[in-house]
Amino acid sequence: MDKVKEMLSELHSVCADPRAQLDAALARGRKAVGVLPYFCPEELVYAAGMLPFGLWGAEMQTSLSGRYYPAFTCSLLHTALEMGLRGQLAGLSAIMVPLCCDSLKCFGPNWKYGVGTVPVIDVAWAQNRKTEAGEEFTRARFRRVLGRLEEISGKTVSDGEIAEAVALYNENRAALRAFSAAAAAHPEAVSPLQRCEAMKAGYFMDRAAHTAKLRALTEALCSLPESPRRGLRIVTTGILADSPALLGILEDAGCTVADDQVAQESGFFRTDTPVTADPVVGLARRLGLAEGCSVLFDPGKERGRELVKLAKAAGADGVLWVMAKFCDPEEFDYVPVRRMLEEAGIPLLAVEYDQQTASFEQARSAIEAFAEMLRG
C-alpha cells in the first residue's frame, strides 16, 4: 500500500504544479504546444518532437478574460484565456484550438488579440465524422495542422514518426483503461480525486513517462488483496470532473468512481486510434469511432446508450452528471440522456460545476441526499 501511496503522490504533484513539467521540457530544449480540449491530434505534436501540454483551465478567479468573453461563457475557456493573459503559459510555441463549439470558435481570435505572442493552430474536423467524405475532410485538415507544426518545430515529420506516436498514445490509452479498472476494484487505495489526478497528469507529462508510471501503479494495485469495501459505485459523465472539492464530497459520501464518461478522462482513452497505412487517416477515423461526448455530432444520442452500457457493466448504483456551467452542448444532451437512463432504471443526479466556484455546499447537500437515496 505504501508503494501505491507514493506513486499516487507523484502524480498528484504533477497536477498540483503543471508549470513545472512545462519548464522542465523547455529547459531540455524541447518545444511545447498547448492543447485545448477536445480531440486535438496530439500525436502530431509528439511526432514533431514537441510536448503536447493540456490546457483544461484551472480553478481560479478570473479578472482579465472578461474583456474577451461574456460572463456566461464556460469557465474552462475563461480560465485558460486568463492564464494566457497573465503570462502563466509563457514558453509555449503555439496552441491548438479545436473548433467544435461556439465558444471555442471565438477562443483563437481572443487569444490572438489578448496574448498575441503565441500562435494559434485551428483544428477542424467534419461534423459528419462517420462518413467517407467526412473522414477525408478531417484527414486533409489534420494534414494542414501537421504542416503548421512542422513550421513551428523546424522538423519534417515522416509517416513513420506519426505511426510511432500513434502506437505510443495507444499504449497510454491501454494503460489508462487498465488503471481505471484497478482503481475501481480498490477504492480503499485510490480515492476519486487520486483516480482523476492519475489520469489528468498525462496531459502535462511526456506520454511515454506517464504510461510507465501508470503500469507500475496498476501492477501495485493488482497485487493488493481483494478490497473488503463495497460502498456506492458511481459512473460520472460530463466535460470535466476534476474539482478536488467535488471529488472530496464524493469520497465523504462513500462513493467510488467505478467508471466514467468524462471528456477529460475516458473521452481521451476509451477509443484507440486505428492503425492505417496513412496514420493521419487513423487519427481522423478515431473521431468517427468515438462516442459519449457532447461536442461530437450525435443525432441518435449514442451517448445515452453508451452511458447505460457503462453503468450496467460497472455495476453502478447511479450516475453523477457533472454539468459544466454555461456549456450549451452539455445542456442540450441532458434531457434525452436522462430519459434513456430513466428507462433503464438507472438513478441520475446532475450537479453544476464552474472552475470559479468558491463554495460547493449545494453540491454537497445534493450528493449526500443522492447517496442516501441509493442506499435505500
The other form holds:
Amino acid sequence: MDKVKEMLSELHSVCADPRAQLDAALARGRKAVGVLPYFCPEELVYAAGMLPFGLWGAEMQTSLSGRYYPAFTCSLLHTALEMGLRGQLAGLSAIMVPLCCDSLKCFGPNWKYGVGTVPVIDVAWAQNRKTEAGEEFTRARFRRVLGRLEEISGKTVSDGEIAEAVALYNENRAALRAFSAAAAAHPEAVSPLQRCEAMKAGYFMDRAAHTAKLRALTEALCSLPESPRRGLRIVTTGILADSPALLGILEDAGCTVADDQVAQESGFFRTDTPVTADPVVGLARRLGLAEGCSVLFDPGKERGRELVKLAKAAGADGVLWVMAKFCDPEEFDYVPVRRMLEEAGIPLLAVEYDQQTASFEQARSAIEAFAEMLRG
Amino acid sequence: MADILTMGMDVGSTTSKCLILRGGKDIAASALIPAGTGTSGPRRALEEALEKAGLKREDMVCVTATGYGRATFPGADYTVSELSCHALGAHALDGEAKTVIDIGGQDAKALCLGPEGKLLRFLMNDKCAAGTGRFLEVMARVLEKDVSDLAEMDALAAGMTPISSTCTVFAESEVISQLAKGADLCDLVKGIHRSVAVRTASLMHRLGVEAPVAMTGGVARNAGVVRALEKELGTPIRVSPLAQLAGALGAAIYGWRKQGERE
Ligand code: SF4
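Output block for the form predicted together with the partner chain, input the form predicted alone:
Expanding to the full complex; the earlier chain stays at the top.
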C-alpha cells in the first residue's frame, strides 16, 4: 500500500507543477510543443524528438485573456491563453491547435496576436471522419503538420520513427486502460482525484516514462487484497473532470469513479491508433474510430450509446456530467445524451464547472443529493 | 418509536428553521429566525423551538442538519442535503405532489418526486441570485418596500410593467429606470414577480413538470410569485402554510427514519 501511495504522490506532484516537467525537458536540450485538446497527432511531436506538453488550461483567475476572448468563452481556452500571455509557457517551440470547435478556431489567431513569439500549428481534420475521403484529407493535413514539426525540430522524421511513436503511445493507452480498471477495483487505495492525476500526468511527462510509472502502479494495485465493493460507482463524462474540489466532494459523498467518458481521460486512451503501412494513415483512421466526445462529428449520437454501455459494464449507479461552462459542443450533446441515459434508466447529474469557479457549495449540495438519491 | 423526538435544523443562507417532530408525524414545535448560516440564527432557532416545546436538546433522539450551512451546525447526528430534505418535507405536507419547486434565499430547485417522497430527479438554478429570494429582496429595497409587502402590492396592480433582464444587477437598473419614468409601483412589482416566474418555469420545464405541483421555501409565502408561476406553468400550485419549514420537517423525518432503521 505504501508503494501505491508513493507512486500516486509522485504523479500528483507532476500535475501540481507541470512547468517543472517542461523545464526539466528544456534543460536536457529537448524541445517541447504545447498541445491543445483534442485528438492532436501527438505521436508526430514525439517522433520528431520533442516533448508534447498538454495544454488543458488551469485553475486560475484570468485578466489578460479578456482582451482576446469574450467572457462567454470556456475557461479552458481563457486560462490556456492567459498562461501564454503571462509568459508561463515560455520555452515552448510551438503550440498545436486543433480546429474542432468555434472557440478553438479563434485560439490560434488570438495566440499569434497576443503571444507572438511561439508559433502556432493548426491541426485540421475532416468532419466526415469515417469516410475514405475524410481519412485521406486528415492524412494529408497531418502530413502537413509533420512538415511544420520537422522545421521546428530541425529533424527529418522517418515513417519508422512515426511507427515507433505510434506503438509507444498505444502502449501508454493500454497502460492507462489497465490502470483505470485497477483503480476502479481498489477505491480504498485510489481516490477519484488520484485516479485523475495519474492519468493527467501523462500530458506533461514523457509518455514512455509515464507508461513505466503506470505499469508499476497497476501492478502494485493488483497485488492488493481484493476490496469489497463499497460506496457508489459513478461514471464521469465531459471535457475535464480534474477539479480537486469537485473530485473531493465526490469522494466525501462516498463515490468511486468506476469508468469515465471524459475527453481528458479516456478520450485519450480508449481508442488506439491502428497500425498501418503508412503510419500517418493510422493516425487519421483513429479519428474515424474514436467515439464519445462532443467535438467529434457524431450525427447518431454514438456518445450516448457508448455512455450507456460504459455505465452498464461498470455496474455504475449513476453518471456525473461535469459540464464545461460555455462549451457549445457539450451543451449540444446534453439533451440527446440525457434522453438516452433516461431511456436506459441510468440516473444522471450534470454539474456546471469552469476553472475559475471559487465556490463549490452548490455543486456539493447537488452531488450529495445525487448520492442520497442513488442510495434511496 | 411512536413518541420519540427528532429535530430537523434547516440552516439556510438567509433564514434558520428548526422543527421538532414527535413520532415522525406530529410537529411539537417549530421556529424560524430571519438570520442564516454564519449568524446567531441557527442557535436562536434551536433555542426557540426547544422553549416552545418545553423540551431540552437532550430530549432529542437525534438532530439532523440540512441547508446551505448544514456542515457548520454543531452537534448534528446527521447532515443531509436540502434537496433530499425538501423532497421528504414536501411529501409530508402534500402526499400527492409530484413536482416541487423550492425557492430559497439564494437558490431555486426543482424536484421530481416518486412514491413516498423519493427524490427521482432534480435540477438547481445557475450560480446566481436571479429568480431567488435574494433577487426579491434587492428589488424590494430599490422600491423602498419590505419584501413582505410585495404580495399585497402585486394583488393591487392594475397592469404590469415587464422586467426583461434576468440578471439581478441588470434588473435592478431596469427597475430604477422604470421608477425614473414614473412607473406604477404595484405594476412594477407584478413585473418583478413575472420575471421570477419565467426563470423558475424554465428550470421546471427542463426537469419536466408533472401535476400536482407544490411549492416550498421562503418565496412560497409570496402569493404574487405563486400566481405568476401558476400562470406561466398553466397549472395550479399548492402551497402549505408550513412551506417554509419543509426542509426542517424533512430533516426531522429523515432522523426519525434513521432511528427506525437502527431499531
Ligand atoms: S470543446 Fe468546449 S471546452 Fe473544449 S475548447 Fe471548445 S468550447 Fe472549450
